[in-house]
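The chain below stands alone and is given as structure tokens, in the form predicted on its own.
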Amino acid sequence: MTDSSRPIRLALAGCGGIAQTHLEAIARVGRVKLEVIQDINPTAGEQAAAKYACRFTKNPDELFKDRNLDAVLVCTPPATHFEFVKKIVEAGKHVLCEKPFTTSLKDAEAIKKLSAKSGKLVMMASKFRFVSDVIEAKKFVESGVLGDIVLSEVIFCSVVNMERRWNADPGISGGGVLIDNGSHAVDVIRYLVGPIKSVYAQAGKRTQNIAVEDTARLHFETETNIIGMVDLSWSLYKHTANYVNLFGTRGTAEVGWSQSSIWDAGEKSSRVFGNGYKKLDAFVRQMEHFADCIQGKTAPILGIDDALESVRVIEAAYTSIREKKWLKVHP
């Protein structure tokens, strides 16, 4: 636990695209003080350090050795996550690590052991758990207003040219759209309707000149026998305003990018709730929650087991693609 009378001293590792929203969020959380930004690219790192009034280093060892730091936010490419997180935890600091948490289940299990041994908090960043409309949808599920949930869908499809991006290099990313956007989708499913029991995954026709899948479909069944599907793509746009749909015996919740709605099957009427996907607001809530957990004010809503399970499900999905069959997530 960190003394709540002083700011949490934080470092950011990796200054790429996703880090920019994290930086904006950190600036809005008064009890978190950004001390240092680390990146192998001095241009990006120095510009961000100047903007957010902190120091810059190219050398990651400085983060591990700095005894004044309480925590590190890891936004480096996925293939680096295991070694980075391992060294941070061994250095006695808390970690918030971007998804995918690791590129292998073996690495995720090793981090879980390190976290337990050290007593340091290790969380995976998962912004959708902090989107207000998703939180409200979870309340609908828990209250029973939707009845028994029978079907669930997640849709993350858009057109993005990945041919010059590291996400399309399997040696860096660990895979394609399945591990990238699929990590978010799996965590949203687990958050809303519970643990995933089995999966069947397919890689779609590859339309971009890249070495990984640019479209994928994941069928799943939860421990409570809810069935569903996840559609993922960097190469097509599904014409739908919603990215999560929950179908129950008494109603349907549709979580959308601009607005969300709930359908009452008995009354045959719908009403709007929430105000859509507000990315920065979600990142601010995530950082506030991370700070609360470090200061011992609350338990993580996304603990190390959740991070590990996201990796386990995605690894099972890739095996399913290779073996062309349904697989149990826990064989």
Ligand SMILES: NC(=O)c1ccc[n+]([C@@H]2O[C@H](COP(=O)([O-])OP(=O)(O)OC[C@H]3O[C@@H](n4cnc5c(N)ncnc54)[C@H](O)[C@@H]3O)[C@@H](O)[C@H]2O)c1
The other form holds:
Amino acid sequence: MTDSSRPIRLALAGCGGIAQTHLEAIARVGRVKLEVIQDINPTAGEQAAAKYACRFTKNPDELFKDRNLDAVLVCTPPATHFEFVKKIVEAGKHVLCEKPFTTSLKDAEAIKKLSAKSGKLVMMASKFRFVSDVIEAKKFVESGVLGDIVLSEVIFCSVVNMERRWNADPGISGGGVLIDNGSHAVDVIRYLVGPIKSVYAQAGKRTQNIAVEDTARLHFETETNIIGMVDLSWSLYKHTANYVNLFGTRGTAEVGWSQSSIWDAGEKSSRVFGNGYKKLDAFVRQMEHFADCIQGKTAPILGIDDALESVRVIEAAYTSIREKKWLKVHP
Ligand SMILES: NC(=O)c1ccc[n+]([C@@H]2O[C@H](COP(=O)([O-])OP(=O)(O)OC[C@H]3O[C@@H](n4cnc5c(N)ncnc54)[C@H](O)[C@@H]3O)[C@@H](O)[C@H]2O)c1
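Given the form predicted on its own, state the structure of the form predicted in complex with the ligand.
Let us now look at the entire complex, which starts with that chain.
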């Protein structure tokens, strides 16, 4: 726990695409002070360090050795997450690590052991848990207004050319769209409707010239027998207004990009709620939550077991693609 009378001293590792949104969010959270940005490539890192008035370094050891730092935010490509998180935790600092948490279950399990030993907070960044419409949808699930939830769906499909990005290199990414957008999908399902018991996954026709799947479909069943499906693609638009749909015996909740709605089966009417996907708001909320957890004000809504489970479900899904069969997530 960190003394709440002083700011939390944070470092950022990896200053590429997603780091820019985190940086904007950090600047809005007064009790978090960005001290240093680390990146192997100085171009973006030095610019951001000047903009956000902090130091820049190319050397990751500076983060681990700096006794003044309380926490590190990891925004590097997936294959580097394990080493970063391991060294940060061993150095006695808290960590918020972008998804996918790790590229193998073995690594995630090793981190769980380390974090238990150190007592430091290890959180996977999972922005959808901090989107207000998703939070509202969870309240509907818990209040019972949707009745018994039977079916659920998640859709993350849009065209992104990955041919020149690390995402297309399995040695860096750990896989294709399934581990990339699938990590978000699996966590939002677990958040809304509970643990996933079994999976059946398929890789779609590959339309980009890359070494990983660019489209995937994941069928799942939860521990409470809710069934559902996740569609993921970097190569097509599945043009729908919503990205999460929950179907219950008394109603439907649809969480959308620009607004969300709830359909009451009894009244045969629907009501709009929320204001859609507000990325920066979600990142600010996530950083506030991380700070609250570090200062001992609340328990993480996304613990180490949630991070571990998201890796376990994705790993089971890849095995399912290879073996072409349904698999239990915990065999
Ligand atoms: N939450 C989200 O919505 C979201 C969106 C995109 C990406 N991500 C995740 O964030 C992470 C970064 O993705 P990105 O799209 O920002 O990638 P990116 O390629 O835009 O940025 C990665 C940065 O890390 C740096 N880097 C690479 N190896 C490094 C190392 N060993 N040490 C220090 N710096 C290193 C690169 O130079 C680059 O600046 C990935 O895990 C990705 O899955 C999350």
